[in-house]
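One chain comes next, on its own, written as structure tokens: the form predicted on its own.
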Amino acid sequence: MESRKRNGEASGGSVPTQLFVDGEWREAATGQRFSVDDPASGEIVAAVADAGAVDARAAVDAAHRAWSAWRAMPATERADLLWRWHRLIESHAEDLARLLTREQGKPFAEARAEIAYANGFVRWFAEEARRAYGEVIPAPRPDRRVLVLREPVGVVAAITPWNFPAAMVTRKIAPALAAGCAVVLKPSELTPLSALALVDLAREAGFPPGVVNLVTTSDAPAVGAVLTADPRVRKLSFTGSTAVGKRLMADCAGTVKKLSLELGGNAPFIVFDDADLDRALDGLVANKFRNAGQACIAANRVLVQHGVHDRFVERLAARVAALRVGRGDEDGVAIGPLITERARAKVEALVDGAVAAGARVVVGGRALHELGPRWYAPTVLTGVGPEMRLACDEAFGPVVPVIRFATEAEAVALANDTPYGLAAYFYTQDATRIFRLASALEAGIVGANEAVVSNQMAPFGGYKESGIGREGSRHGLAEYTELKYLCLGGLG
């Protein structure tokens, strides 16, 4: 992000809109480019360079040629350019959250939150590539040692989502650095901005050529289908939805490579009698309306006991009607737009269908044509149904729908029908039920009187069809790794 201008770069004179590949910014091959807009008005903010399956090959060759000297650098020297990134998105912060807000639509506040949880991830694993630890085991015999080294795992893809563009780049490839792999990174065709300036700063730390490489397209299937079949990459890891999940799970099937799927979610938010409601209702709209519910573990699903359902939802629809729509650069801001039309269409789709098998709007409950065609309002319903779409498909979208319940059990039961098991929330005052819930719920989060829950030191991932494998934390690192086991004989 300096301030010398390159070909082809996007609106505000400081982000490249190349392809980066061993190292230097380039067009595709084929010099074709594609649009990026922002959500809030369809204005067209930057065209970037689309590549197709021989830049994709381009981005591996480059990786695979970086690697072996990348993985032989000491760890305190990746280390150190770990820290020189993380010490440059945090002197960029405001110029990344503005680009995130025009490309993404968040308020400008939540994307400065995301820049910061972002670079969170890159200190954590600077600090954590010191901490690839093996193993000494005790040995059958004398004359032996028996040792487990931890490896990186190679050359690495990292596809990465459209709702939070800055920190699920970091996310996968700061760990990925960290243990010594090379990256090629293909983000969202919706956001690319915001990876493209990440990854100028990456390369201004100073990354050997071929460490980290972007390549941007608007067909994915092209150029994930190099990424999935090319033998010399040997871990995919992607963020997106169960279905495209699947798809890479069987095409990586080919090479047998290693995976970390981070996919749908459907999480159930519980609210028992006993609950402390100002604390719940504090949870629920924070955790809900962030990026207008566009989040893979925003609550799905509001589950209240009967005993305090009027009384929640009453507090609960005074708090949605008065959260303010409007453009992510307008002052107290809470809903931006959704991130395409079809976004918006789909919202409007289930809610529809909700109200005509039964349900009742409270609040909103209509898109905001009036502001243009990604909006929708913030929306509570009640009297929904567990077999509603609504209740079972994931919505992506500002909207609460409220199913009642009557005992422990029931929530339960209602909690975990779904082949999804990513995050799942209570809010309870009993000791004893948290740590009940606490076992009884499948999902890879819980939140028990929380929801808000990521940090870059816990490990971030779900069960079921949810996905595969962890981000963050030390497990985020070990998944970047390999195991191998050395018998040293001859000892005695």
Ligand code: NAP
Contents of the next structure:
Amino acid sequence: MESRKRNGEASGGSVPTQLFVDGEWREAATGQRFSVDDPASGEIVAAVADAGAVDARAAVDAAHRAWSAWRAMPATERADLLWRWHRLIESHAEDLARLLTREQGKPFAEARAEIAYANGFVRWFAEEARRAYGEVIPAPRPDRRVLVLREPVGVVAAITPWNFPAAMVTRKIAPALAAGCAVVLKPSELTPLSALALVDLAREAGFPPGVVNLVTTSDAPAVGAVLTADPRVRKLSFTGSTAVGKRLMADCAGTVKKLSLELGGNAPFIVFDDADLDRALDGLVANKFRNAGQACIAANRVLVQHGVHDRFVERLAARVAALRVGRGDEDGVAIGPLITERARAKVEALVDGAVAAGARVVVGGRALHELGPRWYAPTVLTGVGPEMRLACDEAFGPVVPVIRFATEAEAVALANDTPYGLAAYFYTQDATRIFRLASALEAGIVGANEAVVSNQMAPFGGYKESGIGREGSRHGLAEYTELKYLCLGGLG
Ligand code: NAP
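Okay, that's the form predicted on its own, but what's the structure of the form predicted in complex with this ligand?
Following is the full complex, with the preceding chain placed first.
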């Protein structure tokens, strides 16, 4: 992010657009580039180096070479570098937020919040780096000592999605670096610029060459094949769809890599008759419409008990109708575009399918072609059946499907009737029900009377097909370490 210009920099800024390998910016071996556009307008904002298998291998070579010195560096020194990176991100936060809005489309206020959230992981793991404690366990014999050491797993491949292009990068890289791992990062081809900017700041912070490497590509399978097959890559940390996660998991089986998988969700949001409706409405609007609904923990099915159903829907409809749709860089905008035309078409097909099957549109329910091909109106539907595709697939759009239910048992059964288990939310003022639901819901993240739940301190991750492992918290650091049992004998 310094002012020095490089070949092919993104328009309007000083973000590098090459690959970062072994501490240097370089072109892809083929010299090819691919375009990154602004989802609001379709305007091309940058042309970025297009890595292939050769470049991915070079990045793994560099990471592997760098790893032995990096793991030997005292944790306090690694922590100091992370702190330096944190401060640089902080001082460039406004530029990073603008870049994020430009390549991803989310409202500027949300982009700012994402940069702060992303940087929170760098700070958290700078602090945690010093606390990767081992254990001393009482030994079975007097002449022995039993020690458990925590060691870095090795070279880590990190593959990140487009919906949180900054936070998903730091949530993986910061703990990996804190633990003493070297990293090869592959961001989504749709949003590589935030990753490039963050890695440039890591370079400025002074991480040794090869410790952080970045390969941007329009051919994810080609780069993914190298990262999953190379035995020197000891761990894959992936955030994205369940379908791609399953495929990468299978590809990693050949070399038995450690895996962290943050995959799709189908979060239920349950409103009981005794809920504080104001609180539930605030929670739902904040949770569901952030990033135009393109979040893995966004409520995907809203289950409302019949006693408050009509009142809740009426008030929700008024809130949703008032949400302002527009470019992320306009003031007061709450909803931006969807990431691609394909994403808009998927949302449209899910809503149209639900309506054809008997659901009723209360607000919205249509594409906003007058704004461009990637826009969809904030929408509320009632009469949605749990069997409809809209209630089974991750919509990833600004759509609230409301399902009516009668009893607590029915709500729990509906909530758990999905292969996913990432997040679940419920609103009730009955304390006994809070504890019953907290234990009955099959999800890695549960919000009771709260629906904005992500932070650095808490473990983030899913049950069932929503993934493996946790990010954030002290558990997020442990994911990048191996336990070594050291038995000391002959001490009697
Ligand atoms: P995606 O299509 O699975 O892509 C995720 C990443 O994987 C991108 O970098 C993508 O690259 C890459 N990729 C795709 N195919 C690949 C392959 N064969 N080999 C290697 N890499 C490959 O998911 P997405 O549409 O970007 O993201 C949305 C999904 O992510 C949703 O399902 C959402 O729920 C999930 N998500 C989960 C969490 C969580 O923490 N659980 C957080 C955020 C998002 P390209 O984009 O360049 O193709």
